[in-house]
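Just one chain follows, in the form predicted on its own, and it is written as structure tokens.
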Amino acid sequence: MTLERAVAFAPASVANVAIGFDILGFAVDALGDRITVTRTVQSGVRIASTTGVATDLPTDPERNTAGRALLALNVAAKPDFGFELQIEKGIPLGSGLGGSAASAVGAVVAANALLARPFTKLELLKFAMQGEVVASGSMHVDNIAPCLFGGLTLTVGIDDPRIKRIPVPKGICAVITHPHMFLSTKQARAILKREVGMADFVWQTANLAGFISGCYTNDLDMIRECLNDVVIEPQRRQLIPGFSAVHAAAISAGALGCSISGAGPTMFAWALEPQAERVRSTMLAEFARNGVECDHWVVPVESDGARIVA
């Protein structure tokens, strides 16, 4: 039976998980993106509304996320109809938490129910990449992977990326802290050097190594050693009002670490369940005293990537 129509929800993101860069990100199933993608006669790719939290976004497929990837799928498909798109925004823009990469994501994911042959996830995955390059200017996949694949990923690779999910102990879960206000992926990316000391990059190296080790041996301690950004968060750190205190503050609270959610301004800290809500609170309470208000939410860290919904 072929569908007419179908909505995927895609989940946010964090990226990077501080120490792995445009390569490590797990899926935030606890808000995201409702694209709805509906067969039509003439042939393209049509955007024929954005409602929720986001309503001014380009209606030119060409300079939106999720036309961007709905094209490049289209390219590739041939198809002998057309998609038109609509789009529910759950995920603020310029907040970290991955709301290009889930219109990008959730856009694919819907039109592919729509296909005689669907693509694999792995082809959906690079059509969705074609999204990211409008929001960032580059093309990566830390927030696109763990959006459509589920959990906490590990990517290789751009031009032919391997994806693996990674093990995440038991009882972990992730505190998120959304401050009210925006961050641009393009102005956190500028600031950014293009060296790396090699001090730095000897010591962000092992903390990879060891942080993935943890994760498939359930090595708490080893966790809280390793969950340690020393290249990108010292300097976007500046960016946040507060981050430092708030920073202290989760780790003070028994969190495992703490860190920036991709470009922020979200950040994010891993607990065991039994810590989280006072991570959750002292990490508020800190972000408060610097006259921030945040939405927050205590989510595990195991979940389900973009799904078809309807």
Second form
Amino acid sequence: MTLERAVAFAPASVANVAIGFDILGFAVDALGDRITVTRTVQSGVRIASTTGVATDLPTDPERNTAGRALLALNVAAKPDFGFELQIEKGIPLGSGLGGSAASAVGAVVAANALLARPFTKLELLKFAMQGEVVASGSMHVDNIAPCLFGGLTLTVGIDDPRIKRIPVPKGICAVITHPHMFLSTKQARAILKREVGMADFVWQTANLAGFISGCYTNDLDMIRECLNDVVIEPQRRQLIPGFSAVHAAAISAGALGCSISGAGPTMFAWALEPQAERVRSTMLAEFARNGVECDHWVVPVESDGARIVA
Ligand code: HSE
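Now that you have shown the form predicted on its own, what about the form predicted in complex with L-homoserine?
Time for the whole complex; same chain goes first.
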């Protein structure tokens, strides 16, 4: 039976996870975008509506992350029908929570459900990557991969990406604090230096290797030691009011680590369940002291990726 319409939920995500710039991310199932794709007689891709927490999105598919991703799928699928998109944003733009990735992923997951011969997840990933270019000007996958596959994911490669879902030790959850401010990913990427010093390179490599091995071996001390970004965070923290105080508060409340979610301004911490509420309240208190109000969640790191919900 062929479907006329499908609705996909695509979760938010935390990219980089401190030490895996552009290659590591985890899904945040507490919020996400809902994308409805309807089969149309007329071929091509049309955006019918954008609603939710961001409504002034471009409706030209070429300039819209969901539209561009769906155009890429459309070229590959060559269906004898067209697609109409309704985008309901649950993820604020410029929040550092992977909003553009979620729209792109939701669009291709929903459209895929209408196809007689659906694509694999890896093929959908490549279509969604086209959408990410519209938003940030670069083809990074660290939001798209966890949004699509769920959990903590590592992506190796761009042209022929390989995805690994990394196991997360039981009892670890993520504290997410989203300051009410907009930060452009393009701008947060533009300020980054093009070169990395040798000492920083060695530390960052060690931290990434230690973090991943800590996840595989349930070594919480190793995770705590390594969840520490010596390259990107020092350059971006000035963009977030109160960053140093929030970071220090999270660590002193027992967090395993704390850093910027993606390009910011959202900050995340990893903590064991018994410490999570305290980590959340101290981070919020420090943001408040700096005049910043936040949305906030405590979520499991292990969670599902994008899925059909109707
Ligand atoms: N890895 C990207 C960055 C994620 O930090 O610029 C942006 O969402």
